[in-house]
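Only one chain is given next, in structure tokens, and it is the form predicted alone.
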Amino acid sequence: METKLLSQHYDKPEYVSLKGYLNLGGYEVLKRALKMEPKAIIDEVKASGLRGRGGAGFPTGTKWTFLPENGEPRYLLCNADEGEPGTFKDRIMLERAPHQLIEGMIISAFAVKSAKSYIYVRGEYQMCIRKLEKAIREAYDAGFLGKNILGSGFTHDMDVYSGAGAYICGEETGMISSLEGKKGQPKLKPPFPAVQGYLAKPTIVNNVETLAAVSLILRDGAAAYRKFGTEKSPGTKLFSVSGNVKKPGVYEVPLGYPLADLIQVECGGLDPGRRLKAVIPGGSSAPVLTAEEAMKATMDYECLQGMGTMLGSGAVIVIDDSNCMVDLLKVIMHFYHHESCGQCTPCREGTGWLHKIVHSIVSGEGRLQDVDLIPRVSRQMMGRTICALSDAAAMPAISFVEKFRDEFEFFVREGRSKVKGHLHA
């Protein structure tokens, strides 16, 4: 069932203006963390076992803890460049729900002495810029952000940056190249943000899911926290579920819910007479599920990643039995081998194989030993490279061919889908 703890007042659409957030209750956290200790509000964090909900899962509070003491000014940003095929909760938030962001974001600021924030917003979401930006201005008017705080002495500022288009510019280094005007090139780790990012200074990233939770933590405190979710994945998670399902949408579960209940209770099931066939469980990187195997996930990080899969930026995309697995993975590789930097030569040639031979089988032009050199080039292109953009393409093109492999098989020798039936470029 629904666990609305970020989610609560989306459908109040009062909740986008500051009159209608402070009239439920939005603010009041900040006026508590600001008399509170910055070292408390990250043991509180670190006690909730937060998890970064942008898709790697590390902890936030520790992550907190690996600013260096050196003096230098701190930076937070926020990663609101939601690219991963298949995930759109922080579009959801980020129109429904700006200040409770901002809020979020003005107490990690303020925990991890940071004077200045920027929330670094995908290109294509012009609305929820325009809204970011609004409640900016409307936050620095009530004195929510800028000099002294609620007289509190910490000073704020915050501003939001438009992206610049490229779903690289997801992956954090890449981002704060982007935002130091630069071009979105993803850079080698270490040194790592936290010690040395925007600006070569000591950098805090998070996702808006993240950031938007803290505020939620200090409410309730981390043990009310706890009491959702799993023992090492704590608390609640948005959910984009989209594909074959009845009531697609963004869903807030807690961490470790049957999958096959967040797709037949939440989601409504499939239509009628179709059959469930595959689940991307966290955004097009993630490898595939067979319909069996997914109706045994629960959605956490451990369940899945002793699956062989992810629980990544939490997209889950249902395939029904209407979908040709081929031509599925044909449209993944097409956006991996569009959306790599060519930075890496095994990210910017594997791209373009994968990207070739599966439009290859699907143009009628396949061969036998095709199916088999898929996972051969993906093996070849993992951790060999500055990011995960080549791992994001090598995973689902592994898994799509050990668990379809009929499929791909049948297109090579019949010159046409098992599922469609047609033969088509």
Given for the second form:
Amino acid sequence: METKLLSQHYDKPEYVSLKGYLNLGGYEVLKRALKMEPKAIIDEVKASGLRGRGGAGFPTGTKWTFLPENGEPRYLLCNADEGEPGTFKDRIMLERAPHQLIEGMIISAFAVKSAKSYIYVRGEYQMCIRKLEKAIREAYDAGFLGKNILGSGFTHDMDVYSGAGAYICGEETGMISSLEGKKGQPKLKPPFPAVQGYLAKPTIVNNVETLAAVSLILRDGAAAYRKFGTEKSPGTKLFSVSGNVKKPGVYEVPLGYPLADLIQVECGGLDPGRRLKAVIPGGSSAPVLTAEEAMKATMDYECLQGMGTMLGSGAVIVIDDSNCMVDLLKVIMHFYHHESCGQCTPCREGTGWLHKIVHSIVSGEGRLQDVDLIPRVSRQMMGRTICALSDAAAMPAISFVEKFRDEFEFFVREGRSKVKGHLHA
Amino acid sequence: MFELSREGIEFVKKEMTRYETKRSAVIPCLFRVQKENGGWVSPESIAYLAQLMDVPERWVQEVATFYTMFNKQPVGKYHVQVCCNISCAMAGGREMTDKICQSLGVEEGAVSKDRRYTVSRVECLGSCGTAPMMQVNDDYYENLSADKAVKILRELE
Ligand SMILES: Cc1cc2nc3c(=O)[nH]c(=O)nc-3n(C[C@H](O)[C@H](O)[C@H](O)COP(=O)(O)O)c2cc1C
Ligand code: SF4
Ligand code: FES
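Please supply the corresponding structure for the form predicted in complex with its partner chain (the preceding block corresponds to the form predicted alone).
Let us now look at the entire complex, which starts with that chain.
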């Protein structure tokens, strides 16, 4: 069953406006939070075990303590770049509950003693940007933003920044470069943004869903939040489910939820007569699961890691037996090749090679040794680049060939797809 | 010669003081330039913006080149961007792109003869649950079929 903590009011159109949000209890948590010690807020977030919802699953409270004790200015950046293929949950939140994010951000900013925050939104989400700008104006007018918020002595300014089309700007250091008006190329870490981020100042970067969850945790308390989810993956999470299910969409369930239930119960299962072939559980950077593995998987960080894949952004792509895995890998490799920023040789060259090899197989020009070349090239790309995009391209490539080798070999031998016949490359 | 409108210049002036540094204004201002230049950024419009903002031209050039939302070639009145990433590809996004091009009589990436359309394939736009989809200028159209998409595009005023 869905457990709607974050998304409780997403079906109410009035929730978008300040008035509607206030009527449903909005900004009450902020009022209480501003009376707490910032350190107590960080401790509560730590105790909740909240892990970053942007992809890496890093514990949020711990990240916040990486900031230097003192030193102004420091910035809070909300990552709303949402570029991981298959992911559309932040968009739902921005469209239906902009104030929920803003409230979570003000509380978080108060906790980390930041006077300025930005919401970095991918450029294509123009509608979300307009809604956020309006909501921020409303929050200023109501005294939730600006000088001496609600008489607390805390001052905070917030603004929105539009990206301009680059997946790599979702990577936190790429995002910071972009916000500085430069090309969005990632930088080597350390130094981490918490020490040296935006304009070389201490900066916290968190995902939309992470920051919204902060106000939930303060509302109910860490212990109540921990009632949902597992020991290592507390709380609920929004999952974007797409692909071959009857009812794709965003579903909020407790972490640890069986993937089989998510597909069969929440999403209504597959089309009649179709069989499940594979599931990508965490966005296109996550290694693919076979149907058999998927039926045993639970949606939490530890189970998926144990199965050699990851929860990532929580983008579940359901693949039935009408799809050709070689063809889908081609689509994925095209993406990473297009999005590599080109700074690191293994990534720039590797993504190019992978795309070329899979493309040649799909064109009917593949050789048998190409099938082994895919994992070989992929392994050369891992763990030796500035950011994780290179690994994000390599890992799915390896998994596709390992788990669906017969489809790759068939394609090479017969010059056509085992499932779909001739594909146009 | 390219020049921004009076409102455009006002916009740029405001953006230049909106962020901590002037450089952060380059991206939003280049969006404005693109809008007023018929949907693309020409070399001369880049030079113009650099001069207006009093920043090195390579700052603007770098941004124009790096980000895919800046069109370096002219586009039609309606820039039709069809997602062909994984969930959309599974739902027929690629076939839909071909059909749109055929029906509108335009080659992918080119401008149609009547200058109304440019059709391009793009990566995931965050509408994977409502695939296939397309973006036309700023607007999203979701849960499409090829026929529906063509009809929508033909009926744009
Ligand atoms: C290639 C790449 C793309 C990323 N894209 C996003 C994204 O679109 N949204 C996001 O929140 N995090 C993204 N991340 C993760 C961020 O770098 C960062 O870890 C995250 O925003 C931190 O927030 P969290 O701790 O709340 O998850 C990406 C990482 C990489 C390597
Ligand atoms: S790994 Fe790839 S995307 Fe990341 S910095 Fe290096 S070249 Fe750029
Ligand atoms: S795959 Fe097309 S919108 Fe995400």
